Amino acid sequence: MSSSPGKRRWLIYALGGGAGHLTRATGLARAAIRSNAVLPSGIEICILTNSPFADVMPISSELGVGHEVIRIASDQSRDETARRVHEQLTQREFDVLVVDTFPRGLGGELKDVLPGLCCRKVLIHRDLNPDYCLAFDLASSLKEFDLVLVPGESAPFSSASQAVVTEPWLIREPKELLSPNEARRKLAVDSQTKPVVVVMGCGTLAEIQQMQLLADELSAQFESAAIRFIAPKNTATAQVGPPSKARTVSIWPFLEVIRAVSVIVGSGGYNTVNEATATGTHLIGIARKRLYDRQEKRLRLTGKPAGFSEVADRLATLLNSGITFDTGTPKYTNGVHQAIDLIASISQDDFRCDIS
């Protein structure tokens, strides 16, 4: 990544095996290159991802010009994938780092890394499992963060003395949803009075394809409801083949269009849940098992985690409520503005490099 004279230099380290990472990255990078009144001089970002979708999400467009993302195969070794985050760290100039939720890194190939980078480090610090924190010694590694991130959920070091809370981060502002009469077109819906239900196709190929399969089954029991299947292009429907009734739409970001949704039925990760809550869109969430995510407790927060054979059930008793599907413009904070402000406030104060 060229860089121009003046202009600050963000890496965002986003590696995980989801979508989750790269959206939550996404949000900030987009939110933080618009924000010309923070950033005067202008800004370049680069992402670092190995996430299994980023080939068909589009990040690239979502930055814009003079901006990176750098794709780390999924399939890559353990060892590879660290040799390829040494590589990117250690050869590329950047003012600051910041790494999305895990201060060693995914495969703790941070540990060793982070110590010799002359620049400013933050966190992006959400909830981890506490076995996980513990059985790697995790405080220990915030130490080399300039900023602990806490975006809008309660995590184990959010009491740290770098640690800040924010607002929860989403990748579009109220006012960039697309009207409900827009966001049915682009959900290929023609009733104007349908509820919307959409499945979410996320997490891994396996769960997106059984995802897939409750789309279907969801469709063929409530003809009343417009069911729509969301998911990355060329993932589930590669699979095992488009559902009988429930119709495919890939669309990304999601949040685009929630405004035509009455309901979603997806799993508890961040970005499900948060732009549910934050749209007060209802939300049939259903818990996956994750090594580091919690995502049971972020749904407890929200009501009742779902078991798959509850799923029809539920939405029977939202259907018959007579939801409507739109109840005007959200309002909500959008907290990668307060990150930004944050990110921007350290990486411009006088900073000398002391690596011994």
Second form
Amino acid sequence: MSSSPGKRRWLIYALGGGAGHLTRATGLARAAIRSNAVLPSGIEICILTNSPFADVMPISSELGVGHEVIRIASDQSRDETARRVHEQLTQREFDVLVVDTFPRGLGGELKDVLPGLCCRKVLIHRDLNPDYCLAFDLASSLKEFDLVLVPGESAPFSSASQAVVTEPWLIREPKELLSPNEARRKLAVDSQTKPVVVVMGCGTLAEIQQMQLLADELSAQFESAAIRFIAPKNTATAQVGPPSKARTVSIWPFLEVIRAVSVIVGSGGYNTVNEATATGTHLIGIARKRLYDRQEKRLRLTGKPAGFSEVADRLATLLNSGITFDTGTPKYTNGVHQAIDLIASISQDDFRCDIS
Amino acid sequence: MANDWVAGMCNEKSGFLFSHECYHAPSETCTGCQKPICQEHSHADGSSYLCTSCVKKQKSRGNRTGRSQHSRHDDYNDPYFYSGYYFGYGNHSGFHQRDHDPFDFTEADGQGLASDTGDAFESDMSAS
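Cool, the form predicted on its own is there; where's the form predicted in complex with the partner chain?
And the full complex, kicking off with our chain again.
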């Protein structure tokens, strides 16, 4: 990435499976790029990802010209991934390194490289498995960071001296959400009155296939609702084989169409839960097993997690309860703005690198 | 029994949540019960295929005898058998109870699995 004078340069480390890390990183980057008041000389952003969905998510168009997305293939070995990460961190120039979730890196590859980097370092710190924190002494790794941002959920080190808790980070502002009618069009729903139920295909490929089967069966069972299966392009029907009975729509970011949606059937991932909570959308959340964060815990804070066998009953209850449709533009505070203010405040021109 | 099967369509009725007809075209014949089965309901068993019902029966028998007869079908990635860590939690109404596979993962299994994940930290680059 060629650098322009005066511009701040942020490198966002967003490695991790699924689409969650990349979505959160994109939300931060997008808002920073538009934040002329906080970053008057402009900003250049580079996002580093190994998400298997990076190729089908239109990140570059979200960021616009002058920014960059470095994609590391998701099937690379740990060593090869670490080599690529080291290469990017040591050969690029940047003022701020923002690390999403993993203070030591997804494969522990940041541990040795962070102390030698002459830049401000920011950690996005959310829920983490306590066993992982203990086994890898993450408390020590946290000391490498100038700022620890906790994006709206409890996290093991949220009381650290350099930690600041913000509201949850979302990829769209309330005013950017499509109106219910526009969103229905995008979701290919002709009816203006049918409740729209969205089954989210996210996580691993196996989980996406599973959610597609769920969407198919809900579609057959609930004819009074428009069931839509949301999945990244090329990951759904092509994997399962037979064509899906539920209409499959590839929309990212999903938040954009949420005002048309009455019920989300999804997992307990950070973005799904926070998008539903912020907009007051009903979520039937299935807690998936994850290595690092705890979806069950996240879902318990917002309601009772669902088992697969409960989904139909819960959906029937919601649909029979005279579920309300969109009542206006949601009001929520997007935590990315506070995060950008905080990052900007620690990355002023007077920063001097004290690495000897 | 084989004569009872309807030709030209998948005869498997196992669903993800509900039992229901499957109208997909058959691509295999189940070596367990000889019913025509579609690609979605076919589960590789060595060089042949079993239907979802036969795999579930074998898993059930294996569990009762304390031996897994077809461990190859305990595939974490198969949507019909991998049901996530949270599968089975909570109260189940009648028909759900009937269709619920008692040998799928339960919450307790999930906790057991969780304790085995220590070695995976920082080695699984597809994790999140």
